[in-house]
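Listed next as structure tokens is one chain, alone, in the form predicted alone.
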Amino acid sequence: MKRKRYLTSLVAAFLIISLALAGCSSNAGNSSSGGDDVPQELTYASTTKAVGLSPIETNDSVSSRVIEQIYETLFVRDPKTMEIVPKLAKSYETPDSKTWVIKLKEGIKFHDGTDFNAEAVKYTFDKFRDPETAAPRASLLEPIESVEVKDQYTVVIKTKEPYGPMLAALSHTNASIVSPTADKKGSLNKEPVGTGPFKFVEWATGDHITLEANQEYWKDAPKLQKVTFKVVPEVNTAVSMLQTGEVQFIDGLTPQQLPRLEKLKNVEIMKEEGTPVSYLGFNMKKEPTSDLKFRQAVAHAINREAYVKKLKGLGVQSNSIIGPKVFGYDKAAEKLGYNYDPEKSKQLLKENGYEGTTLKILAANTGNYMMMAEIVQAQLKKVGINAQIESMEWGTFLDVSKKGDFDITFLGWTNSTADGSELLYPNLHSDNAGSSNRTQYSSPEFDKLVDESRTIVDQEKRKQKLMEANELAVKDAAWVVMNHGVVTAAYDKSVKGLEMDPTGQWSLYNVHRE
């Protein structure tokens, strides 16, 4: 009997040891390159869902976050220097102002095993430019006249006119190269196939998207083995999930979230000066906002320093329309704007017969737009301008502002190319009045400078034209810049190697967990 009990105890002890060893083995198998007990998995939380996963067919930031991990572009901006450098491209040359000869890296394969080559580039750009495709960002490559294959790893792009922002356009997420074979077989919007460090696994619409490491990546395989993009509609819930470790990464923080996040011991916060800009815009087709003197009076009435302080470090004060992180910026423009001077504002209003003016402020009830509107309303009242706020949801706001049903309004631009031409042309050039130029600003001199910045290939000359155009618009009070943005993220302290560039883009390629 004693022997039987002894054998039973021995078997039980053996099972306990075996299970413990199995558990250790399982933990070790879930991690690589990081800490021995930390699985190399990461969950990112977004308050909205992706629209699609094809770079050709989408144009929203949520979709782009996923696309940027799966696909790659010919060129990319260095997040530290903001210089454009080759990615899938090897080198380029411009034998004349309308020709771009691009050499491609060799030996790279798409996730479906097919070759990345000049044919794939031509296929992608031809489909992107095809009117039947109706690509949301087709304007990026609109100046291209033809894309030709010179040899297997050389593509020749010819433009209708010289196109200065070409490299910026080719570094944009929407210009990512897709697998022609995969695109012909099915929908890349649902099953993406690129050359990037992560491969698509599944998409549970409205809930999550899962990616896995591309072990055959043309550089070293990524350290993260699994990435999940989780939809968490309520931002406070997302913060709670970050606190408990259910998610490890959120971005696009607001001033309201910061105090809570800063108290979390397991969380790191990243804040970097970025390319976004928020501004007060005037309706240039109505009086009195069409009058420069009145615009100057409004600009002098606004204490933007007080507003920026409310952003708790998530905004940078500036007079310049082109921000410090955007190509074409020159700090000389800072001296040309209209700083806070309420007495000067009152003087301008009195001298030009605008005392007691009543204005309609149009504001979207999202982001910081209502905070801007309320602050400006109070400050205008102090100088004798009676401003009434009309707020509405984002979709309705876009329709109403496009029709010009406002005196002043608040808008923003993310500057995803970080190029001044792609800020000034869509927002202030008369070509786009009534569409993306919602204020309907029009200046022949300004238009000419912006056109030259787009049709000159020499980057130093382009920069000079942008500086001149920017200074002209600042002096003309085309916008009152409320702030230049700060791109932000909050992530678990186990996350290492995360980098975010000034446009707010980030790659998980170099990320691991410890």
The other form holds:
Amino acid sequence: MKRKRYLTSLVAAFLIISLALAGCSSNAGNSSSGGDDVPQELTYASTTKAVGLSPIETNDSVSSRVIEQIYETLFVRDPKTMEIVPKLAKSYETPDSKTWVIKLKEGIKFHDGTDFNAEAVKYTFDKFRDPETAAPRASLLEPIESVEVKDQYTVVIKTKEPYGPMLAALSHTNASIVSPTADKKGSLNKEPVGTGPFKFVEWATGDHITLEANQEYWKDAPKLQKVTFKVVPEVNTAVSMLQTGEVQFIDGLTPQQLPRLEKLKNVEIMKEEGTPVSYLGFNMKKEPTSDLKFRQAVAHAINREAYVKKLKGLGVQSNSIIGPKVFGYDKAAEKLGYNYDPEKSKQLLKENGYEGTTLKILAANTGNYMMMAEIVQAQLKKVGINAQIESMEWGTFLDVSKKGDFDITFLGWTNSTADGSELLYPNLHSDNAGSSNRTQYSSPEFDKLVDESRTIVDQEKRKQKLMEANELAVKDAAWVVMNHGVVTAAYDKSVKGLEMDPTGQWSLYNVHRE
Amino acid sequence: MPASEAVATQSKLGKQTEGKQKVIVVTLKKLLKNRLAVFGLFIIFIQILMAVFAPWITHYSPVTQSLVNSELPVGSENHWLGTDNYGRDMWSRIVFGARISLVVGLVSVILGLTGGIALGLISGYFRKLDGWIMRFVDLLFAFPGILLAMLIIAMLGTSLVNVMIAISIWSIPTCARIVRGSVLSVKKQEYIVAMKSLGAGNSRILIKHILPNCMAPIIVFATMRMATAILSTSALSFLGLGAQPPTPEWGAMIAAGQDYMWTSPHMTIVPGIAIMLVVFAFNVLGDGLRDALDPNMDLG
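The form predicted together with its partner chain, contrasted with the form predicted alone above:
In what comes next, the whole complex appears, and the chain from above leads the way.
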């Protein structure tokens, strides 16, 4: 008797649970199909939180994603043609190689009602360059000598030397124009005011940032009424939220998440070849990695094809340091690198007395860096190099790698201007050795070419110099390029009109839901 | 010493060893009646076999990658437990991982016991040092266990050896307290007082007479501690503080498999089950031993 009752309750419990589960799954299905009046709202999830919302004072990608919706730059790089076109600017001319005269669009207002004019541009750039501001990307506008207001809508920028990547620098998110009134009143980091299609509403630190449509935008007002940037620290959770419709948009997908996302019926995946690059860097100040022969042996030992396959389409194999989507790329560089050839690697090690070398691989435990480290470790072992991996979290890694306490390390560079100078100068020029040039590569010949690429204003000549510099560094095995990046996003099918730059940036201006 | 007395002592010694053997036999009998404890013993026995014969019962090296064969599911041809994200055989990694967790567990428990027993004996026996040592132990107790281990690793650097050191230090305070408690009760026994009045040295009394009588709680503690040590090693490796790649440590394997939870769940589940079984085994064995070693517990 008692037992029977027990059984009945068990069956009942089972029924309830299965009903509940069925309810859940049908909910998930409904959210994707959408109705006639889908709210014009969008929630984006990132795993880390934004640092601040002032373009002048920040330099991390999560902050930039928000900043790009609130502020605008004078120029932008067209994602399709990769040409730089005016945005807040109307036109520009260069009377001589050190002077840039920029005409501005008229009748644009900041969110707080302040007029956008030459004064605002001067204010922004002066603040950006002020040593007291200590802007993290100050180097972008470092070559500028003065910014002058010619008339209300004309600015004249004079540089110390001819500055080739000027337009690329001015199209960088961090060179966005800010409202002088708002900046004088308070901190833009907490209360951002720009000219962009979205206005700041609130920021619950560590949880979310809310923006709303700017109805007075200088073009048509955006269709999305409300945009939320949510922090979801765990990728798997973010994907689950995308599945249930709590979040409509995530980016920076990992190859591990891809198979799961592809199975979700309500999710669309976007993959675009982009400008980021991931590479293996050698410590140039230490034996044996300072020896070209040894670096060649390492490059020959690594099967990058197998590694790129593991990325499941989220990476492009290339020998060139300047990637296919970056200004200065040259197909000829592909033939110059050192391809997978373990026999040649062994031979090089033997000829130069490097058999049985022990190395220290330093790797950050984020992104794909651990995967690179483990695969390279196993492949080096095959040619007789014993490598020990030391893994650490990103912050510690940055300190340790700056000190040069490694033989081999893995790094990446998201080139947000898509200009080769912005890749070669910070990462490989001896000016930056020990800071952003973590491998401390230094070659006078290479430095000269990069300097020229920065000081020549003629874009065709610049490209030539960049190609030569790239060729030199590839031959020198300064890096072993693991892969060039693919920028990715996954979004709910109800989201339409989303476009992504090769730099991984996106604007929600043209996005709507249906 | 007169001859007759010597003979008497000898026969007494004989009786003592006989008595010891009897205690062991009785304890074992009690233990074997406890089904859970037998199950625990069985699992531990299997782990020991895996650890000892690791190279002979696996076909693949636990660290050799084969990127073309990566993420094979459980039950694949040639890889019955599948492969991980680098195409390494899961069975090989589990077997060699058994070796690591056993060694780390044993070493850290032995180190911890040595420290803990020494401190406990001294503290319980010499009243003057008692206060000092116990305050030091209290100090160690003030840190939550895993945090103390993380602190030590932060100072020494990440490696398996440092994990062993950290876990053994973490074991010291508990062990010292247990031993001290037993010493306090044993040292008041008449035979110890008798030894003292016969003029036996302190070290002789401590090691030959007090320590053997404190063994029961120490054995139970050591067995239980094995479980904690194995679990903590895995936890620390999971956090990236212990074994460094490509070491096939179970906790590190779970951490690596995390990203593949939805596509290759066996990468986390298999090492997870391994950890669970072994920790469970040591815990039930410890429980069984406690019951078996307790003289007040009846056989029936």
